[in-house]
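In the block that follows, a single chain appears as structure tokens, in the form predicted in complex with the partner chain.
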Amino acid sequence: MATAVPHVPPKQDLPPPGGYKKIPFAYVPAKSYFTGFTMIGAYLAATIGGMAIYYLTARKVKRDEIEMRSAENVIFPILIAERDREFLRQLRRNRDEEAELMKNVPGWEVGTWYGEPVYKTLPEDRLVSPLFREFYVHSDWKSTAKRANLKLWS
């Protein structure tokens, strides 16, 4: 027994009508926006322009620095004058404190090691600034730390 099979023509994979696209094998150069000379020109322009702006800014910065130094030079003597007075006051306080502290030690002289001075070649009345710890030796810890934070870290 045979079943009737209708005849369907086979479908073939064929090129599209009109044929395939051509294969682009020729070299396609990149699109160029600038020529070399333009780029060199742009570089020079940017550099020169930048240098000009830098020059103007540097001049202003320098001027501001001079102005600031000028103002500091004016304030400096006022601060130093005030500091000197307080410094000498504190030296007297320290000396009195040391005399009070060591009054029961026989043979102790203030500012010396039992009469032996720290600087023996200097004239007697020369004022030598004491060391930092020495200057604050009789004061409380808090003021020492406050000043130390300023002085020893800077």
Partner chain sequence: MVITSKTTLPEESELDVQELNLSSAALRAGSFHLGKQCENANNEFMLCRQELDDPRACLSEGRAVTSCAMDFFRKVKKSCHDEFMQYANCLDKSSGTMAFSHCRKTQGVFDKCMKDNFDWDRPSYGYFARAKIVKTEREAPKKEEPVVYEDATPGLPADYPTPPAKYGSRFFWLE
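So that the term is clear: the rigid core is the largest set of C-alpha atoms that superpose within 1.5 Å between two forms. Given the structure is predicted, the values throughout are model-derived calculations rather than measurements. Residue numbers count along the first chain shown, from 1. What changes on going to the form predicted on its own:
- Core-superposed comparison between these two forms: CA of F37 displaced by 2 Å or more.
- Y119: CA moves less than 2 Å between these two forms after rigid-core fitting.
- With a cut-off of 2 Å and the rigid core superposed, V128 has a Cα displacement that falls short of the cut-off between these two forms.
Right, the form predicted in complex with the partner chain is done; let's see the coordinates for the form predicted on its own.
No partner chains or extra molecules come along with it, only the chain itself.
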């Protein structure tokens, strides 16, 4: 048989004696570290300092741009000449490769079609620029594809 539990009256949650503290609802302004004039002065000082640094940096950047543009103007003709020399060297390599490949074919003359000139109306000393595929005809596929991609995207 179960033992009887003594009856304890429930304890009610009541405010402490004397009541709760008052709820602070009055406006408490934030502590100000700077006055309005101080903040305006700091803003002006930062702006003037930034403008001075920007001006000095802009002068240096402009001077560097002028120097680079001058260097490009000086080196540009040299680069064009080197490009043209390499173009002519590749044409010579193509002709030499054609001569090597077709040396056993009777009646084959390099630069002609079985002795007939390809361009009959042009003088012999006139250079006709080859098509892209003709220029890279003896190159490996990888370098031809790389150049084709560059040519198509430029």
